[in-house]
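Only one chain is included here, represented as structure tokens and corresponding to the form predicted on its own.
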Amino acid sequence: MKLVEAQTDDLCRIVDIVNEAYRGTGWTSEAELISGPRVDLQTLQEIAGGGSTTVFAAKDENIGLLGCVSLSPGDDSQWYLSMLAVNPAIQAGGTGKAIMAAAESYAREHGATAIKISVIQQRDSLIAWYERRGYRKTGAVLPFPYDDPSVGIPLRDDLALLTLTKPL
């Protein structure tokens, strides 16, 4: 697996792939929290346009793309990952650990210090799967962005996002 900078002719199957993971029935699926798309089309082009985020498309010569992830640096040296997604197809087998450590190693080689990370606080499992990794709870809690139609439709008003950091 190969993690590289998505290029345009990538966001049309990583808008799909992020749905699916997002959305769908898999284990990392929001779908009981949040319906709708997780991201659209011009919004990823957005953010993969413009400004200091990066989207990454993690690939593989035989299969193609496997998933994706977004890093953008902070001020502090403090780098915030999001939009971690595995096609569902092949979840569980360790493609989201490669990525996430590919991700990793890219922001320590940029000058980063530490990932920080937004995880909704009702997802139990998929906490304790970063905490696995090393990310700790940072006792900060976040209000959910009710407001930004761009993340889906809320299903419940008690949403939150946890923030979780791991040194580098």
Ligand SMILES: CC(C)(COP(=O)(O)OP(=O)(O)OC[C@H]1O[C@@H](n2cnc3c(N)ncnc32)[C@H](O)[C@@H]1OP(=O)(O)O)[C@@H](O)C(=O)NCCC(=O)NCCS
Given for the second form:
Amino acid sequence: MKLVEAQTDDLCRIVDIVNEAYRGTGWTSEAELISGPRVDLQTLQEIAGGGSTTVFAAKDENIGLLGCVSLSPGDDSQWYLSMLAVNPAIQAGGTGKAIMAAAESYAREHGATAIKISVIQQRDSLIAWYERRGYRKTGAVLPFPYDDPSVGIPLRDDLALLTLTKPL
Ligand SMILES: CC(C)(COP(=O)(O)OP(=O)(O)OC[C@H]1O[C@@H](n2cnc3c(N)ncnc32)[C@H](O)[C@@H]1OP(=O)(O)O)[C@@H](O)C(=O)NCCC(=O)NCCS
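Starting from the form predicted on its own, produce the coordinates for the form predicted in complex with this ligand.
Time for the whole complex; same chain goes first.
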């Protein structure tokens, strides 16, 4: 697996993988919490095409696109990691761990001293997965963006976002 900056040609497939992974059948799917797509092509093009966020594609020379992740530098050398996703067809085979390790290396090499992530507080198995990677809850609990239709359709009224961090 190699983690490279996503090219324009990768974005359609990345949209599919993100939506399948977050809202489909993977072992950490959030489909019971939120319905609808996690991202659409136009939004992903805007994220990848401007600003400071970099969208990365995880590629295998035989299989092709395995997954993705995005990184955004922060003001205080704490970078924000988001949109981590692995094609559900190959999940639980070590790809997610490999993407995280490569993303952390990239961030460290470019000046980050810590990574920050946000996770919906009800996603216990995903939070445990991050904790096994060295991430710790900061205690911060942010409101879920119920007024933002672009995140999908929330299926319960008690969603909230936990912040986790890991020093690099
Ligand atoms: C989270 C995600 C990236 C993990 O990628 P992955 O390739 O499935 O995970 P890996 O194979 O690298 O890691 C497997 C680990 O999870 C464990 N695991 C696998 N299946 C599991 C299951 N059904 N229940 C609990 N743990 C499981 C494995 O035992 C292994 O444990 P370890 O951490 O002790 O080694 C992937 O599941 C995904 O795309 N999820 C949907 C998108 C998402 O939620 N992104 C994060 C948003 S904040």
